[in-house]
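Only one chain is shown below, in structure tokens, and it's the form predicted alone.
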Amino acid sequence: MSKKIITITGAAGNIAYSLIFRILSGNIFPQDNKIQINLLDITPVLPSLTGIKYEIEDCAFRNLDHVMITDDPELAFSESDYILMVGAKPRTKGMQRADLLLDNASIFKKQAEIINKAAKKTTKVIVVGNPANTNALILQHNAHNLPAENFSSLMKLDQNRAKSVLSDKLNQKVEDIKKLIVWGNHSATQYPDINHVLINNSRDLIHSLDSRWIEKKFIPRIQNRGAEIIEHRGKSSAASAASAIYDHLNILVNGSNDWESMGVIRKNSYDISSDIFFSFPLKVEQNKISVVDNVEISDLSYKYIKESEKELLTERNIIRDLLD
């Protein structure tokens, strides 16, 4: 029998409430296999993330092995095997992007220099707290002992959200959908590509679509969604982003046979910037994530992905100083 330890930071927040159940209620994990659940916020909630053990415990799962509340991030991440950073400043309604990228931006180089003292060199590392893409430079570039392969942000929201739209528009099985790409930023530059969307195998299904609807309907409503919900809500998505997290994160154990959405960094034949998190087609398989090089792009697809490159290396400038 062996033991996973998952970290998951800002862990009394709405997403992390979602997203622990979700975790011990599944199967990403060999049923011989226990998981360790470390719930790190700050010192003020310490009395609700002890609730929350107290219900994590009352579920009686069977692979939960043990449930840690702390305050202290090196206790945390210490022998974690997958670290979800999910705490940060959420965007609220109004609040511009500018904005919540230099409130979370200090936060995590300091949570990114205790991950490269406390973690361990295999430690997966899942950023989750926006503007996700660029909290994970920020991560990988302060806490360099791990390989820069190791993070990844979450864009599987994006991809999920792009796949139950287009699933009711055609009338057909979200399962069924393959090879959607979401490029770019987990932001409203963001491009949703269905040029290459098999449903059960086929193109027929998208060809069928009306081009207008693609771009004047789908792309903005995928890009917009967030804001969208925050427009109907008041608050940021949760239980959608625990899900994605879930989904994320059980890609990374298990592999996928479909192209995967993620923010990663790293050399391409798209002639992005390898100095970002972007993400690409992916394909994840034993245990490595690989970018699916030289899939043909349209010239206004090129456009729209370049849009994006364009953002995030404008917010890699902002946090330049905070790049080691």
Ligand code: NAX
Given for the second form:
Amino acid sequence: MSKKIITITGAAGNIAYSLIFRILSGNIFPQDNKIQINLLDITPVLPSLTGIKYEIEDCAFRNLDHVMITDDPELAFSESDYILMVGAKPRTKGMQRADLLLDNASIFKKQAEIINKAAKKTTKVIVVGNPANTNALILQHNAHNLPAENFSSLMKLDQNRAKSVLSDKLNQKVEDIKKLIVWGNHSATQYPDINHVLINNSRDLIHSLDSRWIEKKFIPRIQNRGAEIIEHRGKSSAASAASAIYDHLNILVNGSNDWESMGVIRKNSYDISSDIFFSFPLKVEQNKISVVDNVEISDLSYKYIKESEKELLTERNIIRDLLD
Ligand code: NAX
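The structure above corresponds to the form predicted alone; please provide the structure of the form predicted in complex with the named molecule.
To see the whole picture, the full complex is given below, headed by that same chain.
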């Protein structure tokens, strides 16, 4: 019997409240594996973490080994196999992205230094707290004892949103839609790309789509879906984000037979800077992520992709002082 230790930061927050239970009731790991769950948050919310710990225990999950609640990042990170970096300030209605960036950058720098000191070199780190791609950059730079390949940022929510909207439009099952990727940043410059999509191994249905629908409806809808949720809920996506984090972790652990979207820092054939976390088409085998290079890109696609790179380079400039 083996044990996996999963740390969730921001464990008293909205996303974590769905994520913890999704992971423990899911089937990412073999049946006989036990899971220790480390819940990290800031000191004032420790009472809330105690309540969550009791709720987890009350579920009587058969794969649960142990729940640890703490406000000490060193305790939370050492021994972890996977660290899910959710803890951050969420963007509220009307808040500018640059303000969010500076607010959260210092949290990620401090936590990176602790990961560098305390975490195992094999620990995989998934970054969710926004701006996720740039926070991943801060983490990776300041936790350089871990290989850069161990870090990825969440783009799966965007990819799931794109698959769902397309499946609805074409009246097809989401699981039959393959090679739908999202390039770039987890922001309104992201580029959901249907140019390589196969539905039941065919492109016929994609060819039937009106290009005006793709440009004027589909792409902006996915790019702005986060804001659309905030507009309606008054809060940012939580259950769907947790579901996407579950999918991302599952893909890292078990691999995937589709093209996947994650923010990674990699050399690539697309003339995109290898100094930023950028979402490319990816092949993921068990614990190994590689960029699918040399996919044909139209001029219009390239324009979108370069726009997202430009935004990430601007974000990088804002937090340059925090990079070692
Ligand atoms: P909440 O505000 O509900 O929870 C955040 C939690 O983080 C709080 O409990 C807070 O106390 C904790 N926290 C703050 N500083 C901390 C620190 N230094 N150490 C540990 N914990 C700390 O936000 P929630 O809705 O859960 O969202 C969390 C993050 O996910 C936000 O940054 C949000 O913008 C981001 N998102 C990212 C998505 C993605 O696809 N990459 C999608 C969903 C979500 O918007």
